[in-house]
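Below sits a lone chain in structure tokens, taken as the form predicted alone.
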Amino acid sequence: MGEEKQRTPPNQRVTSKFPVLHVGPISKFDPKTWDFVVEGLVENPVKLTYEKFLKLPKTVSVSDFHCVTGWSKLDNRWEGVAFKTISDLAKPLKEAKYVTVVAEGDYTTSLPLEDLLNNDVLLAYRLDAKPLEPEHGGPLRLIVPKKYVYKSAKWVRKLRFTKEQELGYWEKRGYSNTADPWKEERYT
């Protein structure tokens, strides 16, 4: 219990379950029509089919998951593509400081590019050695372990590199834009 307490931000409780929370219906996935787009302030815009996305270099990252509603799930083994790999492919222009993450159903969030370049940030398509289930964000979910999970958007389809930060779905509704669970940055 001591180690769990040290790994759990203030006012969070550890769960072995994986609660399902999201805005709107669970996205339907068709690998034949699905695509992933990178646009905005980049030298090399990207558009990949699901098959081509899966051919990008794979990474594995074990991290903890902290929800703004107060639960934490420890030791999640995510597999996918490091955000840095996508950034290197797209080659952001020097004025690109933020990335807006666009998901199915027009859900968005955004983060500073600097935060997304951390080694533990990835676009995941597997969890604990199984394909990522749709209710947990499959086929593709952003994982940003150092932020509350509303920054880890489900059903990601597009990354837009920008000069100014664009507030996302929850941030426009009063949730913290910085979302640091260790500082309890839940709401503005």
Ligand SMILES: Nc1nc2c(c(=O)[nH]1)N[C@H]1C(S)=C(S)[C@@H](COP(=O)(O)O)O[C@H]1N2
Contents of the next structure:
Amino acid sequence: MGEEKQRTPPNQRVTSKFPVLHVGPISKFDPKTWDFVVEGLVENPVKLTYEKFLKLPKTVSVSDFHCVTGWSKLDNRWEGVAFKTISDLAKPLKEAKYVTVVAEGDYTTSLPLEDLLNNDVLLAYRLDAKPLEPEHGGPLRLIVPKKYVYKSAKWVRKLRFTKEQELGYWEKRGYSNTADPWKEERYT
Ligand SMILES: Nc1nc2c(c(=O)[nH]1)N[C@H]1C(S)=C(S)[C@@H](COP(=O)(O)O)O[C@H]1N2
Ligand SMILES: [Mo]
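Right, the form predicted alone is done, so what does the form predicted in complex with the ligand look like?
Whole complex next, starting from this chain.
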């Protein structure tokens, strides 16, 4: 066994395709009515139009994508807004320890605030130099590279800062709440 870390987490296969996987319909996007909301335990609740969201400082993050069903897609170049930028705007209160991510169609997931403040976490609207396709979560999806992708919600509309962790869609159905692919945390 070498010191070097394997490129993919245990029991993941690399795919060159990009599977599309979600529950429910692909969300319809209307830039005139779309908004992005930050609520809950924050000093400064946020509500942004699509136009305003695009004016936030931009970041780029290249990362791998690991689905809990066993496929991984490597070297995805995501562009969007760092989670940290949004958090700095909203100013979490001291009691805020978790964030529930709410997507269209009531898909939710949640993460410790600390994990989301990692500098590879972003709300992405472009992938590999193109606008993010609706089937992959356009106009806006969360990207959390260090977790299985069910934590990377597509069609994100809202972040809710909370004191206790609220269980997300898959987490309620037996998938791991910590979801670390390197530790193979697939199920609870
Ligand atoms: N809103 C929403 N986001 C979601 C899901 C979903 O069902 N709804 N599924 C998750 C799962 S399990 C996976 S594997 C990825 C798939 O992303 P992709 O379709 O871009 O490959 O989206 C994640 N984000
Ligand atoms: Mo997945």
